[in-house]
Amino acid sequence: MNIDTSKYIKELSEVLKETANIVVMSHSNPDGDAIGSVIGLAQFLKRISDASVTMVSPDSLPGFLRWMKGAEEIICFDQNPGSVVKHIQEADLIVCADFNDYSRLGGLEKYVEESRARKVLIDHHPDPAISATVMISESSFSSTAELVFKLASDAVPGIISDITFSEAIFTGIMTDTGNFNFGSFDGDTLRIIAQLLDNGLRKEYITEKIYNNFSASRIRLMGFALNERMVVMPTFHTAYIYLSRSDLDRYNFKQADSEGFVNMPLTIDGIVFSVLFLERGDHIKLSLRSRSNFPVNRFSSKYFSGGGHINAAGGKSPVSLAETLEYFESLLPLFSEELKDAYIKTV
C-alpha cells in the first residue's frame, strides 16, 4: 500500500513540538496487531520526540504476545487501574492505535473521552468514529502495524534495524493476515517482510512463539468446539461455532484461547461465511470471517452493533446465546444470493 506519508509526518511533527507526555494505547482484548502497533509506535515516537512515552492497554496481554520485547513495559488497566488513569490524565497527547471508536476501550473509554489531551488516530479500520487532531486512517492496509512501518520507515529510515520495532511490526502484520492467509495484504506488504528479513528478523522464533505456544486446555477446547459446537449450513455456505460460559469454564478458558477458531470453518469445502459466538458475561461476543466478497462488516454493523473489514469483523448481542443463534440463523435467508455469489467466486 504505497501512500505519500509526508503530510502525516508533518502533522505528527507539529503536535509533538508541544508535547511532554504521550500515551500510546491499544483497544480492549488486544491482539497481535494492536500490541505490535503500540510497541512499534512507541519506538518510533521515542526516535522523533523528547517526550515521555507510556504504553497502556485496557486488558492484560494474552500469553502468546507476552514474549515480545517492550511488552513488559505496557501498563494494563485491569492490573494497575490507578497508574493507567494517572498517565491518561497527565498526557497531553494520546495516540489511539488499531481502533477508531472509543467503545473499543472498555473501562478506559470515559477517561480518554474526558481527557483534554490532543488525539492522534493511527488505524486501518474503515469508518472512524473518533475525531482526532491528526487522523491517519488508511483502510487499504493489511494491518495497523503495516501502516506504522510505512510512517516510521519514511520518517526514520534506520528504524528497521531496531529489533524491538521490527519484531513488533512483523507480529502485527502476520497475525492480522492469519499468517498471510487472508486480508488485504499485497506485494508492498510482502516487500516490507522482505526488508525485515534482510535486516535479521527472527521469523522462525516469532512464528514459534505465536502459533506453537498454547496450553493443553486450549487444544482440548478447540477439539470440543469443532466436534460438539460447530454447525454447518451448506445451503447458505455458512458455518458457525458457539461456546457457552459453561463450555469455556470446563476448559479453563483464558483470554485469547479462542484465537483463530473462527477461521477454521472456512477450510470446509463450500463455506464462505463463518462466525464464532462466545458467551461473555452480559453479552454474546461475535467474531465474523468470510471469503471472497461477502461483507461481514456490513452484516455485523446492521445486525450486531459491530463493524470491521469486508472479510473480518466483530460484533455483540445483548440477548442469550440461544436467542442470538436463532436470530442469526433467521438472517441467513436474506443473504442467500450474496452468499451463493461469494461461493461461486471461489470456485
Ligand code: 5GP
Second form
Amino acid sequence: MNIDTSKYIKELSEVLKETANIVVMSHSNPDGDAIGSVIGLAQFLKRISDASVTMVSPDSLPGFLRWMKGAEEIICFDQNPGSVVKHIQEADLIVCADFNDYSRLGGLEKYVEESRARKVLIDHHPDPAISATVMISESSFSSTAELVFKLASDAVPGIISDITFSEAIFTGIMTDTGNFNFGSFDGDTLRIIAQLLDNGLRKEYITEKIYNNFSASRIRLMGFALNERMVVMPTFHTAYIYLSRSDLDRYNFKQADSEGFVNMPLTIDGIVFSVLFLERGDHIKLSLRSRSNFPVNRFSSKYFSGGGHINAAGGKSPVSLAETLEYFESLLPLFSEELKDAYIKTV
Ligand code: 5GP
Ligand code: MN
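To complete the pair, please output the form predicted together with the named molecule; the form predicted on its own was given just before.
Whole complex next, starting from this chain.
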C-alpha cells in the first residue's frame, strides 16, 4: 500500500523532541506482526531519537519467534511484571503497535491507561478505540510491519541495511499474510519484499524458523483436531474445530501450537466461515476466519467480546466449551443469508 507518510513523520518528530523514555509495546499472545513491528519500530526510533527505547510484551514470545534478532531485549510482563510496570510508569511516550484497543493488553491496560505518557498508535486494524497524540492507523495495509517499513524507510532511507530491522519487517509481513497467501497484500507489499531480498535478507533461514520449527506433538494435535474435533456444517458454509483442555494436555500443548489450524477448514469447498475454539484457563478463546465478505470482526465483537479484521478476528467466551459451541451453533441461522452471499461471491 502506498501512502504519503510526511504528515506522520512530522508529527512523530515533534513528539520525539520532548521525549526521554520510550516504551514500544504490542498485544497479548503476540504474533509475528506484533513482535516484528515492535522490533522494527525500536530500531527506527533509535535512529531518529536519543531517547531510551524499551520493548515490552504482555506475554512471552512463542517459540517460533524467539530466534529473532532483538527478541531477547523484549521485557515480558508475565516473566518480569515489576520491570515492565516500572518502564511504563517512567515512559513519557508509549508506542502501541499492531493493536488499537487497550483491552488487548492482557493485564497491562491499567498501567497504560493510568500513564501520563503521550501515545503513538501504529496499526492496521479497523475502528481504533484508542486516541493517541500521533494516530497512524491504516487498515488497508497487509500488516503493521509493512506500515512500519513505509514510515521508517521514508524517514531514514538507509534503514533497510539494518538486518535486525529488515528481518523483523519480513517476519511481520510474511506471518500476517499467511506466507503471502491471504490478507490485503498488494504490489507495493511485494515491492518491499523485493527490496528486502535485494538487500540479502536470509529468506530460507527465516522460513525455516517460522514454518519448519514445530514439535511432533503439534503435528499430531493437528491430525487429531482435523479427524476428531472438526464439525462441518455445509448448510451454513461453516466449519469449526474445538479443543478441550484435556485434548490439549494429551498433546502436550504449548503456546502457538494451534497457529494456523483455523485456516484449514476454509480450504474445504463451500466453506467460508471457520472458527477455532480453545479451552484456556477460565475462558474459551475463539479464532475466527472467513472468505469474501463475511465480517468475522463484527460477528465476534457482537457475540464474543472480540474484534479484528473482516476476514480474521479473535474473541472469547466466559461459559463452558459445550455451552459456547451450543451458543455458536444457535447463532448461525441468523447469518444464513449473509453466509450464502459470501459463498456465492467466492465462486
Ligand atoms: P487470532 O485468531 O490470530 O488470535 O487473531 C486474529 C486477528 O484478530 C488478529 O488481527 C488479532 O489482532 C485480532 N484479535 C484477536 N483476538 C482479539 C480480541 O480479543 N479482540 C480484538 N479486538 N481483536 C482480536
Ligand atoms: Mn497485524
